[in-house]
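Next up: just one chain, as structure tokens, the form predicted on its own.
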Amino acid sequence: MQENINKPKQRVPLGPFDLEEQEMRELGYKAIDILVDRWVSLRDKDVWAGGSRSEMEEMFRESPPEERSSAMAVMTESVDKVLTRAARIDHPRFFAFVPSSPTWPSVIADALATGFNIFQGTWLESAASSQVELVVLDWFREWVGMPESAGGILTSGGSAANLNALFLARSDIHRLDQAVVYLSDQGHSSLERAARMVGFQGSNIRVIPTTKDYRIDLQLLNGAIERDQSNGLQPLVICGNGGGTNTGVVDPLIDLAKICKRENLWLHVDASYGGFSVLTEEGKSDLRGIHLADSVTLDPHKWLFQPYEVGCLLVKNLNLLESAFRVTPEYLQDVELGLEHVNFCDRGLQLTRSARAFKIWVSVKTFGMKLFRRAIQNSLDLVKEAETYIRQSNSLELMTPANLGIVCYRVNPIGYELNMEELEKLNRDISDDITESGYAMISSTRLRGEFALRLCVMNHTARREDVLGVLEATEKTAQKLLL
């Protein structure tokens, strides 16, 4: 049904929060100008522009105003004071933590979905955007190789998807105090948090050590399962890494699937970090066996280049997902339109939820999958070049090889014979110095207790000179600090 565009407009009194049409347009045009100006000048900006809590308190602590102000004045001042005082996560030289660099069409699509104020909890209120999410979920399902019986839901992020997955895995357990979940010591923190939230006892959350290549140790895992069974506990879930946040390493998913089949356990693969690398041949090889999982977490705001917030949970048994979450209160009796009409409130925690798939759909339709594959492969290639540079350097030491866009290293110059404490202080100082300079941003981690610098490339605008430039800056900063 189309709206009657020829119907004459009627002048109605403005409500308390309405703006005049011209003011609305000017505000919107100004917002787009601000975003485009930021977008095209981003490479020339500092990567980090944060501040201390005391600085922020001084800037913002005030009572809310009683009277109205100019919307234009408030927006421009707020952009300058608030939105610019942050790390620029989408900067080409932001290689800290897990970068996010959305496409421009996805940003505009997200703004449009917000402006249209779509409520996508039920089909009745969001038919087209619900269908778009079903299409996008099928794309994801096909990419990771899960069966047609699989399905899922888009969430706010990987943490929420992990929470939903563990709730689903434990939904039929009557004695949750006896249930055991197994994680790698390289598993994301959200897995342990989710396990606690859904009711696993802290003493029944097993953190399994990894081998020298940071993959879960299968021998130790099998031993832990056997001990728990002999002690009257109920092994329930194994969480495998589909690209660990520390190192990018993927657990042996096929072997984990065999253990789960043998012991009748649930296999959850947290591929929030690396999952979309399956779009490349290299990533598909690294993630062999992901299709065998009972549930998989993905994060489109990482390697599918979407704005925050959007994650994804895929589940092999879609009926199980819907039966675990479906609730039918009287006030929603009007939304039951038949099983072929999907109410996404039946697939997860949220009733009120936005049209998260729209930006993905617009972005993919705009650029096509060939460009997405090329962008992901470019990240993989750049990190391999970084590894080569580190190996050839006299002052940099490789700590983990390139894996799915991540390489870990540290400054350990030949001839200085620094001890562990001295090495840590030097590398901390280098990381801080580079960040404070505004040129780039890297982050640190610990590997087997040793301090390491971690370079993560997921930005589709990053170039070879950006990645190698950061390593060169690391060497130069080390030379300056060691003088």
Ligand SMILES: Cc1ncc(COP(=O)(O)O)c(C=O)c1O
Second form
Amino acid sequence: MQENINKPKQRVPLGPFDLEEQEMRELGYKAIDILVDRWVSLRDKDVWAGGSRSEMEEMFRESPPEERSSAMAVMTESVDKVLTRAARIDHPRFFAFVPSSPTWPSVIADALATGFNIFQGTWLESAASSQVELVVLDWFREWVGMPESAGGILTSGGSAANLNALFLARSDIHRLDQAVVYLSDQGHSSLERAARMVGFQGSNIRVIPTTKDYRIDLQLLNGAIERDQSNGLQPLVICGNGGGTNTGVVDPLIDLAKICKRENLWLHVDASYGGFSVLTEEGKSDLRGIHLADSVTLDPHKWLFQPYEVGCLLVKNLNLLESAFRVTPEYLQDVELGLEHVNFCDRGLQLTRSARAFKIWVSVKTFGMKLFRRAIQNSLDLVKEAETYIRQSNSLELMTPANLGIVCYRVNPIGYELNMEELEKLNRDISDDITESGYAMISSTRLRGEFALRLCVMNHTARREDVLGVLEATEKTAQKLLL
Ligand SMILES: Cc1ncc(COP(=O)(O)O)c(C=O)c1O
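Let me have the form predicted together with the named molecule next, following on from the form predicted on its own.
Below is the entire complex, every chain and molecule, led by the chain shown above.
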């Protein structure tokens, strides 16, 4: 009896996939070391490390093995081969598309929530983290200024939130073949996709042109609504931009709200891109009127510095959201604990959902709102500096001024008199050259059909020298290519 006292207790494995406790710890510590090493050396790494399909096929095509291997060997090799061969979206000089740079506590919180395997479809299975989602949604509601009757749900991203919003807007429409949705020509592609998915006829999706400054043209919008009404159609929903992806420009939301009120239409504001800038005075002013919307999309994995995936839909009338999505099958009768116990599966498409609010909660509680505000303001300021640099350059031409973290420009050196095709080729080559160099990544777009380079500063990791360094690199690359 005495002999057994100091003997380590034998652990009964949890199941066939269980590892030894020590091995589990070592694997976890190793994962953290890999991530921290990546984090602290991010600035010195290439921004882009992709590859062609044929290279990837050669590296990865294989049949799944029958036998087991060392977890440590598989993990380290896989990290090396798979996770490092990608664009580094959180790199200080990633200015392409829409950057994203999570905070470290939010990354760890996400990993922990995964490890706890929280099922956040029902209250019964996730009481505390469902409550945390309610609180986080309330923070967002207050930041945006929506009324207390509003509420929402965290989604996988902005596209999913836009889809839910359009489903909601059309949920009690009987003649969908007559219903019309109005988008701006600067609206995100996910809106048109969502409109099609929820059943709007292609011919009833109106893409309204924008004015010179890329805001939806109110006169054309009013004209389109009038025409549709007189043709016996039913104007149903207007989608406004709370920061367009191309240029960062915000639509005149107060005017859109007035039109919607007058015509009894649903106003959806897609603020996936710019929404969290309401945390700054500048962003709040740009997005004035957002609180008047019937629904708003936000995307915390963009300007709230959260790891993928987390988007958000806020709806002015929460009851509508629940009545549109709620289905109560027999096998879920045990989860009906009364209306105050929210089952998030009643507010959207997903039954099985991860605990997305947890990472937001942890990172906001860690850093406090002052720091979040400052990080967003920093992006706004850096892009204004970029605009000033572009305006003063002899070889760069400003195409759209700084708007919510985006500036568009092109290389168009004085004295070269390049035509449109030559300009496009030169700028495309410059963008490719910069990406291939590994130093930075910018992307391109088209503005009124003309090729433009687009610099989007959203990462909390970016500094002044990164932004100006990329513009200098653009000028130098142009000189090299024009020689
Ligand atoms: C304005 C806007 N709406 C919607 C989306 C889609 O969001 P997600 O990629 O999170 O689905 C984006 C993404 O960049 C966006 O900028």
